[in-house]
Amino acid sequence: MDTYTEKIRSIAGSLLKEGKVDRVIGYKKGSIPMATNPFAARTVEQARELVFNSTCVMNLANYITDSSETIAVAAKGCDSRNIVTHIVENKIKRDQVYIIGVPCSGMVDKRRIIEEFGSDLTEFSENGDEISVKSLDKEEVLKKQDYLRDCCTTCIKPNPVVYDELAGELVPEPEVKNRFASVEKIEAMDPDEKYQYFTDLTADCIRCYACRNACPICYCPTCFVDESGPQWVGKGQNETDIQTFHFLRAFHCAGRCTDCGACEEACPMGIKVREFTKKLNKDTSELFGWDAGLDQTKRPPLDTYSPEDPDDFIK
């Protein structure tokens, strides 16, 4: 990953020095181990602060919405797919975005590592397929593959789908056997079991909307939960209001979600928010042969009409 860092810094510095972009969006090292933060570099000096490693989780497409500037973005596969969605939905023009493609071998599950080592981590580093983790109590070298985030284990596009320049060699495309296995388990439940499953899933939700704010495709001018005339959803912790928020947000993402996992990463309560959107990803894949963010020339299936659309739901 260090080679990615140096290449990203080099590309970013050149773009800024030559005035080709107004800013470069990437990641900056945080103040604690395993922390990297989205960062906008506007000068060559700031570009030297950019980093890339297995903790660069948040989707950077979230920071280009409706921009009037020309932007460069260090984009993993999921970031690039969301950039495509932004272009298709007219949230930014293609010639406004210089995409620094970053082939991705997966991001580590920081929550899982913290659970095993405790919150008193003192060091984190990586070397190829290995990661070194040190806390006040112990120090271990782990296999990165054993600690990947769930969404990374089912990722179908680790390489950027569109780019202007690459920061490294393309990685092999994975052969994912069944990326919807968890959805199938829920589909096999009876109605009462499903209701209880989602009731338990959202029981700890505090309505902070971090999942919505981190999502690169949640960019409505006013979210339905914030509407007051009419008011669609209550503002309190009522169970129905909490579930309404999660289900309606998922439907708004149908055919647009790339399963980047930003929602789960942002959730302070550790809720598996993707359990809502993955079902709709499965449906759009099976019904329309569609995966979001792969084609700049096509709009999402629920945004278009075709006489050949499936109509088995019509009774």
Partner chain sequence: MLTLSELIDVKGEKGNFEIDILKKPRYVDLDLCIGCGACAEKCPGKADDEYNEDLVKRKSVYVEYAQAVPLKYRIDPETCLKLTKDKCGNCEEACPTSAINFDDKEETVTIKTGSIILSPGYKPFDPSQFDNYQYSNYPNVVTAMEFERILSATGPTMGHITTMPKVPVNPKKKKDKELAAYRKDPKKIAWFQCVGSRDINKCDNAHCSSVCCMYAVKEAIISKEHAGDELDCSIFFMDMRTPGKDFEKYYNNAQEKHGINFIRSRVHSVTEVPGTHDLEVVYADEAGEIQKEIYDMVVLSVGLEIPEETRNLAEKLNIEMSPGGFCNTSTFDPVSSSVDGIYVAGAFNRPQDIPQSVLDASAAASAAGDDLSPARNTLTKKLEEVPRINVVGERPRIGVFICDCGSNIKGVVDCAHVTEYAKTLPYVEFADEPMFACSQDTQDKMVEYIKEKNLNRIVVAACTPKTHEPLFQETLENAGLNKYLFEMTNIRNHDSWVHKNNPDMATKKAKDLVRMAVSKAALSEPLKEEKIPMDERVMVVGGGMAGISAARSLSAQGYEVHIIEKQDRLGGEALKLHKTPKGEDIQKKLKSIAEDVNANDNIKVHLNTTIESTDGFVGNFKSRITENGDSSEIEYGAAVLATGATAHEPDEYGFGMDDRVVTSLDLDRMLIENSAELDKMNSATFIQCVGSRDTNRPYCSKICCTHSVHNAIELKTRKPDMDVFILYRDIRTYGENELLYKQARDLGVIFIRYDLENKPDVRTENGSLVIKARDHVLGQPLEIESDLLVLATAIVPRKDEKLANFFKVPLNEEGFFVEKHAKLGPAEFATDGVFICGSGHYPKPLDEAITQGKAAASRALTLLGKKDNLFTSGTVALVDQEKCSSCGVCVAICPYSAPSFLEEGRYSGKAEINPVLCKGCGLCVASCRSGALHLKGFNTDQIFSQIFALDEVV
Given for the second form:
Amino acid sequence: MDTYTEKIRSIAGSLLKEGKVDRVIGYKKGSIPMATNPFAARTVEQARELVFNSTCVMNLANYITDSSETIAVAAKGCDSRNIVTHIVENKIKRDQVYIIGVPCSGMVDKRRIIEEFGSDLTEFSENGDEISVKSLDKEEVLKKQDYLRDCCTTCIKPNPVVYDELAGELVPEPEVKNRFASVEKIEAMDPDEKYQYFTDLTADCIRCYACRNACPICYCPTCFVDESGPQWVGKGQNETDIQTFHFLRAFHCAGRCTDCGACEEACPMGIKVREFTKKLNKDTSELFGWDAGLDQTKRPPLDTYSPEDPDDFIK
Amino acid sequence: MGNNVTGSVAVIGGGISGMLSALDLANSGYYVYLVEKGPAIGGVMAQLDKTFPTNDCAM
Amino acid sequence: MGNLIEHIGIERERIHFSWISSAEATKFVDVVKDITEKVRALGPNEKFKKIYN
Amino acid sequence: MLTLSELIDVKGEKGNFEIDILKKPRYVDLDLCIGCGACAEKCPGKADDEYNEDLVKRKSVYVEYAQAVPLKYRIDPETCLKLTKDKCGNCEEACPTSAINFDDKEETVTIKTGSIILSPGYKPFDPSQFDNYQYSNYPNVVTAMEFERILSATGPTMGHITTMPKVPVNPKKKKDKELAAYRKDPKKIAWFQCVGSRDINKCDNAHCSSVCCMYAVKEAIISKEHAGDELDCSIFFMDMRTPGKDFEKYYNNAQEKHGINFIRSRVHSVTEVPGTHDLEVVYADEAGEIQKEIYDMVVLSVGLEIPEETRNLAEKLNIEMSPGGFCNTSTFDPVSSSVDGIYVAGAFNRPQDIPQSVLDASAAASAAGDDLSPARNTLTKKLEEVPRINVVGERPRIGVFICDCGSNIKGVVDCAHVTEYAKTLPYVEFADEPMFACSQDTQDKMVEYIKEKNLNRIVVAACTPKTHEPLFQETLENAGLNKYLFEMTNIRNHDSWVHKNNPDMATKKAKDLVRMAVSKAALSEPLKEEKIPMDERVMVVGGGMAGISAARSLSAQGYEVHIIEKQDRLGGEALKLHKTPKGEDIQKKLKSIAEDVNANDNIKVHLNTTIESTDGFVGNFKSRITENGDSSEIEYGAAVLATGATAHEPDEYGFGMDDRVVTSLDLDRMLIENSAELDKMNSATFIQCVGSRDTNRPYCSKICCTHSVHNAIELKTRKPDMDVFILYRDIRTYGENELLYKQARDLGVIFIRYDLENKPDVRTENGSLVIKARDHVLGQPLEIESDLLVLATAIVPRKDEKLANFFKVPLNEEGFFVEKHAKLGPAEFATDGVFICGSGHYPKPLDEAITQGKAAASRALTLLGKKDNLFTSGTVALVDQEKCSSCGVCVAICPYSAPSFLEEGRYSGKAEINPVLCKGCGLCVASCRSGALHLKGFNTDQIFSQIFALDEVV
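The structure above corresponds to the form predicted on its own; please give the structure of the form predicted in complex with the partner chain next.
Full complex below, order starting with the chain above.
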């Protein structure tokens, strides 16, 4: 994916030079291996700092909301779907955003690499389908395919769904056998097992709200967990309050979540936050034939009122 | 006829059409006498169970 | 909503949506009876319950 | 309102009538009776309950039914022991308000009115005169009205269907006891149509009653819902007449989804199977074979009949009647009787169903008002306003009233205890326990208490807010409090009634309910109802007959009207029609109406005009129009959509290939032009349902049967030796149009039935036009050579999505506009300030279109009449813009288009709610993820406080 870097730089450079956009949002190399940070280039010079590789996990759709500027953004499949959601939800206008589409072959699961190599990596590089990782005590060349983030293995749209220009050839649409296998596993449990599963899952939560902050669709000026009048949910480390936060956040994402994985990536405690949202993705997909971020003209199914609603749940 | 008309209307029969005539007239500024021979208004419609197509109660 | 509740291990029968018009007294009674019976059969909910001390 | 009253005589004339009315004694004082029912509990008298079609008994002191208005008791002088034998008097002792008055006397009052509306209604036909159906002799033969009561949850069997319905539930007589032993759940029920309709052999009712086909289908479907799918329901009919809006779909569903059998046959006789009381039905099937079938029950679909007393009354008033006793009205004044100033509505006008009667009602109201507009608002009263006390910022001082409701609540709940308990709740300053909270003296006392104790919030624990909340809110206003500082909780229906056998628990629950209400009331705030400014002009879209009628009514009452017509002349589709079924010359009449409209200063006609855009809401609409190419803007307060429909362009039966194949409208044109060609023809054939009632257009176009039958008569009259054939599926000459059907047959018009699977085949053979069909009587193929083939084409909606969008009104899947309520709101939309009439709503003949036009005008008049007192509700949603994330869920989810985005200012881009459009349903509040939306009067805080209050342990 390194090849994209040059293309992104040249597109960004000419956009800024011609004054077509006020800034270009992309990634910049971080200070340690495997780190790439979101970066807004405002000048042609800064545009040369832009990079793109398999560690560009942050969802850039986060950085384009509530702005009056014209913004270009390097968007992977998931980012582009979130941009669509933003357009639908009035966070940005379509003509205000210039989308540099980046066909994506998946992002590397940094957490796993660190687990296997220790946190003091000295070098990380990639070459086509292979990644090479060096730490103080070992060095290995790995197949990238084996080290993808979980959400990338079930991704159905790695290509941008909307773009003004492409930074590379579209990648073939993957065949995902069953993107909801993890959900089905839980669905098969009995109620007590399920409850235990989620209790264990959220046990480590420290309520830092990193998942919420990393999520592009969590943009409310005041989140319900921060409100005090009315106080929807307790603010302490109470088990029920923690679960309430996770359940309600997931419900707010119903029909809007693109399964970009930003929440899980952000969690410092390694909680599989997507276990909540994934269920709702499955339900909206099955009940309404809906996957978030594919259509700029339609609102998510839970956002609309229609007299023709099937209402099957009402008895 | 000029202005020498009485601003009131007698509605004879308190079934569904009588009741609604009376309501429309009262709401547009006329005094209405609704005359019904039974002890309560409602007419035959009040005897019906449910109505097509919504199965709304006729009440 | 029901699906989510069920997914986290709360019995589906504890939540119920019903459309009852103001004229459908009998239906209301039936629905309430039915749910009361179902929930009674499940027993008290011990999950997802905040305990105030 | 005058109940138990009959009109005896009318003097005077239009504008100034004097009417004598006979008031019969009720023996119960209307002002004192509070409807508690203590009297009926003690009454030993028994009488047949007419409301339940005499299927059960009621007391001698009674209300007709639980929802009766006025909810006041009445003593039946025929069966009351006191009035007949001077014994008893229990009710007088039991009545807590001394409302019983045995000395009540009959009296005659005279009232003065400007107009009269007659809506005396009908009576269901009494089938006891028929011997073949054995209604009087067999306990399992019932009328549809009786069956309706059996189906009803409030009826004698509480909705459970059993045989022997006429036998008392707890039989006392020996004969009844024997019959009751045969009672069972029926497995097979048969409906017989046209009992007392379309019948001049056994009775004198030549008309079709218009409603029986639909109600029979409805009863059959509901029977299956009640008794389960195994119930076998069969309907014996001559023609299925389901021409109304969505009726055909209902009929199709009944066949396909509900599996109801439809048998085309007139039943010959019914006999009881010896020893069982089951019924053997003998009928001839379509092939003419005699069939016998056994049913558990037979329901007679009795027709509508005008009772003798109504006919006598009409005769006395010199009102012309049809032979059937219906009021004679003209097509162009469909609610005016032959006497000036007397109008008619409902079944007395013609046999018709509820929505038609509702339209009649509104149309008659506007017609009656047209005569009296100079005197509008002269006799109505204005209420005095009490100055409001400002309570904002004050500590809540709550007054609680626990109603005993006689023994209704007190009999179960320990009200005194609950009252004492209420006094201990936070912010409660005062609690009282009136016997009847709703009685006038309690209301007066409440006002005093509010003033004396300086109360600023009121809680009433009594019955249902549905009926009583407005009363208490008025009391608050009389005491100077904002009406939203009131909270009501229902300790009767929700408590004492359902926990009758558990008084301890009921008392505990009452305390819970009161505690919840108090905690919510403490947080309530006075809410403002915004005044809605009202532009008094009206825009009528469409200059057809419906639109013109609406405009004329509105202008007659002094309102300015704009008619928008896209063609270059007024009249719409009526311009293409020859005569009405009543024989009136349409073109002549249209011309005079158009002249009248053009001369009317209150009506501005915009021809060659289209609407480009529309903004605004009730009272404040604004449209950009293009008139003859010039653009301009008009402002108005209400809109009437009368855009009509068009004729379907057929693509079958050789239309367009052979000049002899024409549409109904083509034939009308030939008749208007008095075309010489018609005289040359020796034969004509009509094919019905061309494009109607098929898979593309599953609805019935309603008007074509009458139209073709009428034109067939026209042809026969012009040239009696002409051969005229009508190929039909069901002849739907509903109402008194049935008389035309009969006349056509008498004149020798030949009717041949076909079905959808075997449509007629049309071809040109050796230069002549040949129609091939199958004779339904003989079952033989048939060929007709015809000089003219008239296709009765469907009426298709314009499906004007743009217009629907402008006014935010819905279209159904076929493209007709969807009215507010199929039964009770047929001339208006759910969107306030927008009204509907004409064929854009559903295909309809001229008289019905005109009726609906007048009705739409009447509905608009009631809105315009509120000019100075049109307020928004206080309980509307409100956006906290600080929290709004502009995501637009509220905009997308609101069924009433109330939320929108602010376009300028500090909160530009954030949502706001238009309180005029908001109905306070709370959808947006529930779906706002950011918590920015609140429903005034039902704040989240208030709801939470109620929930937490419930959780508190007493």
